[in-house]
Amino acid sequence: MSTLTLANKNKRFRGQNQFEPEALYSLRKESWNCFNDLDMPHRANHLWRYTDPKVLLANNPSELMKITPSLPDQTEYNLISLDEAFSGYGYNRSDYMTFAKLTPALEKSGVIFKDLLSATRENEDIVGKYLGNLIGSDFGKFEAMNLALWNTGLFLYVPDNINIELPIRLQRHPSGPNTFHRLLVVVGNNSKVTLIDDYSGECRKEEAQINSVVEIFAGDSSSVKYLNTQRYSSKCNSYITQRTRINKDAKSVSVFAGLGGNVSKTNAGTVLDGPGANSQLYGIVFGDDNQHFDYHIVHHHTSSNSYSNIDFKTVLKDNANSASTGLIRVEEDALNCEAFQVNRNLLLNEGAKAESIPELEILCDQVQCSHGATISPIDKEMLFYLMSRGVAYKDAVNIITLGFIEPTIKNFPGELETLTRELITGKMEG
């Protein structure tokens, strides 16, 4: 048991806030008792071989069980207006205060989008439910310490045959030096919703720790897009955990896009749980500096006839390094799955450094599965080839980068498409 553990040991769990439900409050207190019944990851584990997990660990995390989630200010929610490319809007302050808004229509349709305490409150028989069903307090010791001492939480409910057709963006921003965030998203039967989940904002400290968790459910035959983009600064270390649970004949496509922070590390996946489930899952990671990234993506086949593919891209410079390891689990009576994932990374120069690590997990022997990994420098034939046309050699550079990575961009919608774009060519030009 590590020395931290035995120091919060002996530390009790708050009291029951007033504006916290009994059964929110019991799922937090079982879940601090599990934190510290937890030990810290081994680095031995290949989830953790790349990354120690002591940088990303929250400090005197004894003392953060008292920042608890503020219910929204209503005059202020009555100020929040709509861009009109989006559906709703939400995000967090940095007093822990957060705040959601849908469109009028939407409103009256059913479709619930609030803060994630206020949801505890109001809607219990849909989040007592859900909440801490895909990644609860056993999934693992962060995922614990965010189930017990999350202070900022959105919570989106779309009842069955709903189609959203505008995005819905999420803004999450650092909360003083350490912030949990946690999202819950229900999406019923025959439904769709695409959402936006911006992670980005300056730290006010010297040094920030955010921890977050998602959790997704797709009913029959819906369709959910999740995007994904981490665009912290460079004082910012972040780990994000997220899984999507998909039923049949629902489809999943899910992108990621790691830019900033200092140290970043991601385990995301989805379950792929009824006959007919599809996920696409896209990644793109561009380092600079002296930036770390470590993610991990699973696709877990549990119901027979589903289908999934991973195609995630990595590209270095300066001093950069990644780790991507892709798991692909088949369970041993889900027959009939096809599941492909590969992993290309790029290397600008010298010192920066990339890791890959697909792996299969096939418990069946009647499934179509591969898997693939690539890591190598520029191509000097394509440098040669643009620069004897002229092409000067950093700008040669660039747009082999950029061709390298549109394929993905495109998975990505218009303004995010277009900001993701810009943000990976003012780090080429940096």
The other form holds:
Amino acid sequence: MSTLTLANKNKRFRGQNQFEPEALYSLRKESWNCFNDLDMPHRANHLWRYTDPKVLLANNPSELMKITPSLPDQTEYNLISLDEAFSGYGYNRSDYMTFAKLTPALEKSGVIFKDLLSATRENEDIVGKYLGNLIGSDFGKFEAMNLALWNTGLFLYVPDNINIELPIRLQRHPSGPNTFHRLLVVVGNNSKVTLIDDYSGECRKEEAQINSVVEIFAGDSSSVKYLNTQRYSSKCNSYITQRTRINKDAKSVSVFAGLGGNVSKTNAGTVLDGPGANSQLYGIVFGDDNQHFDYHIVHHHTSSNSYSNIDFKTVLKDNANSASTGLIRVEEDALNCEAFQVNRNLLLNEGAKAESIPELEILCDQVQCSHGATISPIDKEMLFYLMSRGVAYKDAVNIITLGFIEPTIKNFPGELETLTRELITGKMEG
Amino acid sequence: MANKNRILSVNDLHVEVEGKEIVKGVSLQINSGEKHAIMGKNGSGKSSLAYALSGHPNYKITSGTVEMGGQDLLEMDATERSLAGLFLGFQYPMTIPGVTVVNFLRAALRARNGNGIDMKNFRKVFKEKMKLLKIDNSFATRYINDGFSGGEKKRLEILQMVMLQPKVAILDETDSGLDIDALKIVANGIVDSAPKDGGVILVTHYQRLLDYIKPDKVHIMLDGRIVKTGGPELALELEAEGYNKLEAKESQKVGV
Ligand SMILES: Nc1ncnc2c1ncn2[C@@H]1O[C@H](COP(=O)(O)OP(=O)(O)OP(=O)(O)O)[C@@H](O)[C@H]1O
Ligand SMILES: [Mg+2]
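Could you drop in the structure for the form predicted in complex with the partner chain? We only have the form predicted alone so far.
Up next: the whole complex, starting with the chain shown before.
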């Protein structure tokens, strides 16, 4: 299996380049060694039971290490005009150059939003403390690879007591055959922010791999909304790892809309790390054609009196298939937590396949917990009911499908609700 | 030559469910403006007949013909039958999660391409009809039958009928589950809204509904067949005597 991995073993990391500070370079190098030391994930490992890791692993990592981000071009930066519906806008170009811009008012308030490379140079105090702290090189082989090789990155820092009303929009595109995105977000106490993290674009080569890591740290009583949309073209294979850590009385709403790509694996979740922490996680996957989706959703309660809820829906058409595993872990000393999860799957035709596995690791005995999973084809009696009112078969299927996701999608923050609805309607008609 | 007044003509209809014959040769002629009641014991095949007429794919018609307004219904799927003017009020209405009553009715009316209520007046008409049937406005934005009580579901069926303005309405036990006041409201709704030149089939177990809606004919179904047809008095007779006498007669005929 691992001819590639073996061949790359003992491959030394490249030398430090002109842009990267010493700390960043040594972190990358150390992660590179971890990446090489770690075995390819075994298919028997539950996280990899549904997706072949080889499909997601770049096949020339030692070439990729030569691709390093460069600092953003000032001329282009000056030309970026912000849509007034957003507080900030960040994106990466196909040559790995990354840009980030905020409204002038926010910039004055101390909020920092910039490409991650610049941040490692200019904000080392914050970046050094958080980068790789939630998703480090010990997280897994793919995560170690990301920390070693990220080639387009973004950084957002929101000081205490700042309420950012309008969302910040990130547009992330594949850059070349292998893109390693990295996003680091640090939100201070009593602050509020909404991020729309939108992955889209064409992959130029067959089976291009995208590897993205998102780390979000949310302070006491803060509120963070993280909205992840994946709508790649049909040749992209992507692997996204995301964690939010929320402190005391902080609130997190995470939304995942999985619509595009070929093979898409996502490992997302929230660590509830303070009393009163509250995490809501919603997901909608709509797969068609031969798409493969693998979502692993995690709520990790490390603190007492924290509350979490997962509501995840999957609709599959044609020969699409999906696996959803939802893990609730409650630590031994995390008392009086509430953790709920529901995963429902709707199969629109016979070729479509879904698996749904709720996982519970409850180490304490004072907890309120529930989980539910269903996989079912479209209900024939519902179809007949609608058709008996004059609705055509195809429209009836669409009405039932939209109805299926409605109770979930209506919890999406407005910005994303409209977008997701449009994308799904588009896919249903396609 | 076909009777010009005939709105629905069912001839020797046989229906199979899961390989078993349930409707065993039913004929029914309804002229425009008529209301017919079908009564009969539990399991005698009334709902199966209604489903088969409406085009439910599980209810296979093995022989017989059905014409509505000169059109061959059996050539059509459920959608087409509805668009041609047939309506089925379900004995057990389905719950459709996530689909609001108002959006659903809008979709159903839109499918009619302007046949029926003008979409511009949709809201106004919808509100009027809800008021007529004493359905609270809040039901408009609730999911179809989701958490509705038995009686509320039946009222929603009639609301749909009233909105869709069918030529022929088959109302399968619309009266069961309704309280005394609701029965009156729904019955009045049916009387008011049934098209004057259309037809109504009321499937019911009780005389109560027929006190409000006087049927032109009453049919009694037993074991997949209509065994007796008469005027409104037949329902009263049945109420007084039950099915025993009829059943005894039937078994004599068949020689069981
Ligand atoms: N989908 C089905 N699968 C199996 N059997 C069925 C099905 N539908 C109807 N039947 C059977 O056909 C017979 C007639 O049922 P039907 O519902 O038509 O009776 P009904 O006259 O409407 O009774 P009720 O007065 O109780 O509503 C019953 O024995 C019933 O069990
Ligand atoms: Mg019945």
